[in-house]
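The chain below stands alone and is given as structure tokens, in the form predicted on its own.
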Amino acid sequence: MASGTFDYLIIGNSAGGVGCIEGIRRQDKKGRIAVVSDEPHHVYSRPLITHLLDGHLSGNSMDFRPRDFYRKTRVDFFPGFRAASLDADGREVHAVPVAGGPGKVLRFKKLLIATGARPFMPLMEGLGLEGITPMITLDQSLRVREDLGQVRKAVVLGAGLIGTKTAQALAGRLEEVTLVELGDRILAPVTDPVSSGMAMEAFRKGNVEIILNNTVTAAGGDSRGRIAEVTLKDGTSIPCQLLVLAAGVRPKAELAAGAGVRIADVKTGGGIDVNTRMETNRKGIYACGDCAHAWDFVTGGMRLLPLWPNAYIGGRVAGLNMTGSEYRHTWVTNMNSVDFFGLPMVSAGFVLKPEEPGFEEIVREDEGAYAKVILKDDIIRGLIMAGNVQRAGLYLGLMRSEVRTTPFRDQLLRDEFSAADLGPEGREEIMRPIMEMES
């Protein structure tokens, strides 16, 4: 069995694993890094898996960095190897091939697991029916693009921001799309009713059917195993020919947990917990992006944060305290931001006005906009804007910088507002890094 030792190990490939990478490299020009991913692709970019399927991009358009990264970073990578045991007393990771063949024993001096999330599975009838997929890798995206061949209707099951985006993808390739979604509106966790309405009415214009308050309970397949039809909760019955399951993700936490790595409360979503140094329990190993916990400036507390920019800031944090240096992950909250069927669409922070005392929100509506602040002491908590988002940068630099709006609040949403109403103070604490080092 081959084996290494390595200054630096990585298990991961994504996002995280770059900005460790590049956290390292600032610092340390000649440590040794290895990284180990179970996928065998170069680093690609993930949300934008989705666009392979409506024919705006190429395989090699996905990548996230250039194809010579690693030999410049000088970095070991072993793709295709399942990181299967994690020794922390020993400093080593026991990594098996996905395809067969012999393993490795990786030793380390520091850890980062940026092992990333799973789709959550459904329980339902015919779940092994070709034609059934997840969307949250580049294979499983390139699988259903070389499929639609034989697909004109889809099913995707669940309306977060996976689903949507899978939806939208696949409306301009097939006769017919539904989307079916359990709760009452969708993208319910980054909008609120006015703009979860706003996005259902792009989508219909779009030509994609929305089903809310229902699920998916059974598939049925045709006589060659694939799928033809699901059966919906209520008894409705829908043809297709693919079902993309959304309906999402679980953080894949249980390499850490069988080492000993405290995993955080269910009641926050489970995942492994960490400090602001992206450091967990056990010294020198570390976790970031969408397996791991971060700190929501908004909430005030830890929790998951499955979001891209999360998790390259979290192990670019991490890298560089692997390092020796003090840096704090402390600037992240939920934000995103969409644009369907031409309706772009930002969020950031609370989405609905929490019941708490102290709060208050702001809201503008036009014709095709709208626009919404939540306040908390004048200081921006939540944040949306749909059909208009030309301010939104500087909304959020107010809300990352918590920065009072009292001076300037009755100007907030309206068409003249801009940075120079901040004052130079204001200005000036906008621009403060999303990386905090201590002093």
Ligand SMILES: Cc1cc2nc3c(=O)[nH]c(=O)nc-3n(C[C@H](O)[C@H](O)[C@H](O)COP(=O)(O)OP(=O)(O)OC[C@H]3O[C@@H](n4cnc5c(N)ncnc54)[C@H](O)[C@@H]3O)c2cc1C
Contents of the next structure:
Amino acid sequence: MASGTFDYLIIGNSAGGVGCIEGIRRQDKKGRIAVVSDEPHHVYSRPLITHLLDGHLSGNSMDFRPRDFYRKTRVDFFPGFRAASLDADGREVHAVPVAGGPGKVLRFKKLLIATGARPFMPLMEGLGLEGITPMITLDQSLRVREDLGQVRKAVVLGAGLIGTKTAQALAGRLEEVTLVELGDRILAPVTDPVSSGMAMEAFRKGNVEIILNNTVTAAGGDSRGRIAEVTLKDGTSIPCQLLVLAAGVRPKAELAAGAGVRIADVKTGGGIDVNTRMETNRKGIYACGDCAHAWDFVTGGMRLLPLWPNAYIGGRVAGLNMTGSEYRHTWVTNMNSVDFFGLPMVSAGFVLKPEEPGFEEIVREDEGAYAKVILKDDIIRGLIMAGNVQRAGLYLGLMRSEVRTTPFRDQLLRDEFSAADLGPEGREEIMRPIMEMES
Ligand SMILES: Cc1cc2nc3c(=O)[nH]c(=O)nc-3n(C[C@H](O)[C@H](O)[C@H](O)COP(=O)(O)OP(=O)(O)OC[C@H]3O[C@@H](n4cnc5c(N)ncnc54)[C@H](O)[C@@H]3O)c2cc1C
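Next, report the structure of the form predicted together with the ligand; the form predicted on its own has already been given.
In what comes next, the whole complex appears, and the chain from above leads the way.
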């Protein structure tokens, strides 16, 4: 079995892994870095994979970094290798090739676990049929794209970010797309009832049927073993040749758990427990991204935040700390910016006003546009904008810097409101660079 010894070992080649490499190289130009990844690909932008389906993107245009990234950052990259076990005391990882063959022992001084998340698989009959797939990897998207010739009608289960993006991409290609959601609105984590209603209208205009308060309980197949229909909880049957499962993701934390790394209570998400330096309870072992918890500066607690910027910055902060610097990952929250069928939407922090005392909201509704800020003690703790997102950056800056809006609070959602209303101190606050805020 081949082996190697590295100053830094990273498991997972995505946002978290790249952030870590760039954090390390900012401080340590020479240390040996290795990345092990069970996917065979160069690093790609996972949030873009559904654009392979609508034809807006192809192959290399999804690269998150140029093809010479590993060479330029002097990283030993092991694509197609799965980290099968971790010995936290012995400081080594056993990696096995996904395609079979001899494995490797990778020894490390510092380790980052950035293993991401796996799709939640709902309990339903007929799961093994052809044409049923999650949508979280490049390969899954490529397989669906190859298969589209045999598909006229598709059902997407789950109306979070992954499900809605998939439904939008398929709508331009197929005769019928149905989005089935267990809750009473789509995009629930990033919308309130008004903005969700606007999104639903956009989807319906875009030829996507939406069914709420329902779920898929069974899939039936044809004589070739391919999906031919789904049955919903209320007994409705929908013919389809493709079912995309997008009912949420769960942190991939078992490698860490098996090595005695502390895992957070399943009630709070079950991700890898880290501090704000992104270090676990095992010294020198760090975690970030979808597999780990992160400090949400709005809710004031550690939680799962399965979002691309959280993974990248968490990895970068981990990398900086792995070199001996002192950085903290403390400004992230639930932040999203999306566009569905020409309806731009931005949200951050609380999307519903908490019931606790002290919270208030300011709302503005215009023809085709909606804006809401949630304040506590005049500090912005939540934001939703739909239809017109022009000043979103300004509100996010105020929110992140926790600027008290008292002097200009009543102007916040007015058309004339601009950075000029903040005064010199407020402007300086929101211009502070992100990395400075992490230190
Ligand atoms: C379709 C889609 C749309 C999305 N849209 C958005 C969006 O609009 N905005 C947003 O902020 N976020 C979005 N996300 C979420 C975002 O992609 C994730 O939050 C982000 O990719 C997390 O990065 P990560 O580095 O933690 O892990 P991941 O990107 O999940 O990467 C982890 C990598 O580790 C590998 N791995 C796992 N276990 C092992 C092992 N044992 N050995 C070796 N390798 C292993 C995995 O195969 C994977 O390649 C979207 C995700 C999807 C799927």
